[in-house]
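First comes one chain, alone, set out as structure tokens in the form predicted on its own.
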Amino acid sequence: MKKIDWYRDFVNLKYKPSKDDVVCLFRFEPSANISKTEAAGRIASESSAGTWTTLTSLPRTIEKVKARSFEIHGNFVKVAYPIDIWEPANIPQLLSGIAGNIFGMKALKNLKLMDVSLPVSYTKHFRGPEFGIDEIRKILKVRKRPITGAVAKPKIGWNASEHAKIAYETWMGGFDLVKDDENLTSIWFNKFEQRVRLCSKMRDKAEKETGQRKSALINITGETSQMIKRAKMLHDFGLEYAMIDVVTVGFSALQTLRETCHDYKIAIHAHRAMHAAFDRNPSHGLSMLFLAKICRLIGVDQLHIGTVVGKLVGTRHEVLDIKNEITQDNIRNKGSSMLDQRWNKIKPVLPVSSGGIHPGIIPDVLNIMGTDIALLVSGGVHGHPNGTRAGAMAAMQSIEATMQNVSLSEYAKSHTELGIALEKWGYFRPQ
């Protein structure tokens, strides 16, 4: 009988990876009656120049478009793809490679896209965050604390007016920033143009009563066009940043934001609203590592990221994996669940630590992410029983008494704020 299949020709143990390889990082079980050898070569092979079946003719390029599967350990397998056949500057041509068909395959029960590293050929054609945590922190005039945002909650059912004015009253208990939550676009009764205007004349109200800067992270999500239309919007009002839900408008839109926001000065404040159906199953899917990743190459300058202590998954490893990568300039093999990454020139994106954070969890979240962070306590704030106001003050007391090495405890003997948070939450973590 002749050779049906070609998918072992897509693995090669004694490979040994080019400067420009993209190469990808998998978790994978083969189905029954499947070999892990088997199963390598159907990924290399589906995500790059195979087919189900031998051909009776091949290009010539044929050597120089094959994946192969070059290290298999367990239940990981390390892909190189050849740079040739990714084209510069098209994230979604890349997933459609990398994450694509493979992940439909009967051969494979359980497949896992954890990392990619991405060569300097590949990375330099992508602009990066446009400012940087440096920046960001210039901009806001914020040196060391964390920044501090907080989403008007609920976060769906205020209108424009009482948006703004809880807007304000964040700001005016010592805040940075105030925040869209993910599902406030433009609706009847909070338009997306009056909530602009509105905000932005609180917002200057509140800067010129505290003599310091305040800014807003407006939600511009929707179609591509609108977006474009939303983000010219913002620049007119002379705020600093643009919101995007970046997993749900998708990759292609969030570069053509990028570019968007380039023009018109203005960060991105990355929403990953939908991540987890990517990557909650700890078998299957994308891994927050890589979408963080690809985040980064794109440009945005902020990304929510996870608590640890707070009411969304993410594991301390994971989330501080997370943080390493879209911080750190060059990233170093740390066992089995990360590749190696040089950043080259693209600038570090600001973690974003959020989900039912709130003054007495605040100790830990700092504990474990540093204060080089932002820091979004919404439901922490707006919870307290003094108001929002009240809240903001006591959420930026647990912060100076973690800062200080202070006790809450022992700091709320004389910040009656932080005191009464304490007594309505204590150190509860959220589920």
Contents of the next structure:
Amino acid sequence: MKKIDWYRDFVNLKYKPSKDDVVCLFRFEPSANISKTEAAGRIASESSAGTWTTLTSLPRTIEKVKARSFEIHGNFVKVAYPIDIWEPANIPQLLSGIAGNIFGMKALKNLKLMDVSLPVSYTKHFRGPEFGIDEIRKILKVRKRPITGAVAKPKIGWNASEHAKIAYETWMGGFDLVKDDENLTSIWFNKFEQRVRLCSKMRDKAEKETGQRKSALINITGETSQMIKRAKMLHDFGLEYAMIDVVTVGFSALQTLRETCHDYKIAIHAHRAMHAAFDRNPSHGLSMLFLAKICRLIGVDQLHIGTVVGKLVGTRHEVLDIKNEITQDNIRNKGSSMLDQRWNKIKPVLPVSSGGIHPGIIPDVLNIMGTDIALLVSGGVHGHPNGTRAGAMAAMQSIEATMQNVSLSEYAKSHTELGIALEKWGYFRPQ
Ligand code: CAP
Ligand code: MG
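Switch over from the form predicted on its own to the form predicted in complex with ligand CAP, please.
Time for the whole complex; same chain goes first.
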């Protein structure tokens, strides 16, 4: 039989990637009767210039547009893609290649895109975060401790005026930020416009009464042109942030909103709802590290990355790798799940730890994550027996105790709110 299969031409174990290549790291499991080399060839082929069979005519450029699987170690393969096949500043196109058809190939039992290393010739077309960690800290006038925030709970149900009152109580308890929940946008009993109006008013009142900076992460998630209008409204009301559910809106919309937020000089708080549909399975899908990298490149200022000890999945190793990726300038390959990355002039993103946190486990979170984070405590604030204000106070007290190296039980002797929180939750780790 004639040669009909073209895949092996996309494997070259002698190839040395050039400084302009986009390099991907995949974890792969071939299906039965498929060798590792064949499987690796299919990954490089289907994500770049190939098809399932040999072709009768080829463009002269073929060698310049082909990806090459150049390193196979166990179940990991590295693939190099020439820079010329990538349109500048087009994340959907990048995903249609390196995260596209390949996930559905019959020849692969499982495939996970672990990481991508992007050359400066690719990253230079993106803004990255508008503010980054230092400028966010300056805006909120919070120097060393974690920036604190709470999501009104229950997630949905309060009307706009009740919502604004909860926000006020949260700020008065010492918190810097209030945040909408990911599924709260604009619904008949809690309209976006009304929430913005009432929260801004309450924000001004809380700032006046406390002498501290306060802000709100109000969720603009929706259809793209609607989000643009909502971002303008946040700007008109003097709010510093827009919150976006970056995975559900899609990266095309996020790219558009990044430009809008640049025009209005507002920061983007990125919630990652739906990420686990792609990254939870260790064998198949995309890694959160990859999603986080795309978010930094496009330019969010704050990104949820997990807590390790809270209610949502994410091991210490994974969460800390993501934290390093979004905060450091120069990432050096430390193991099989991370590639090198030079971020050049792209600013760092503030890591957000959220989900199942309460005063009793704040020391654990800070010991793992450090204090250069945004810490969101929501159920663990509004579930305080004495209400939201006392809940926020208890969380602030827990942060103070941790930063002063005092045990919570000791600190609680002179801080009633913390004591009451510990009576309710103790050191319980939610699931
Ligand atoms: C937290 C939260 C957040 C998650 C997101 C929630 O509330 O508002 O959406 O933390 O997770 O609804 O669960 P609680 P992640 O503090 O009451 O748990 O940051 O891991 O993406
Ligand atoms: Mg939420």
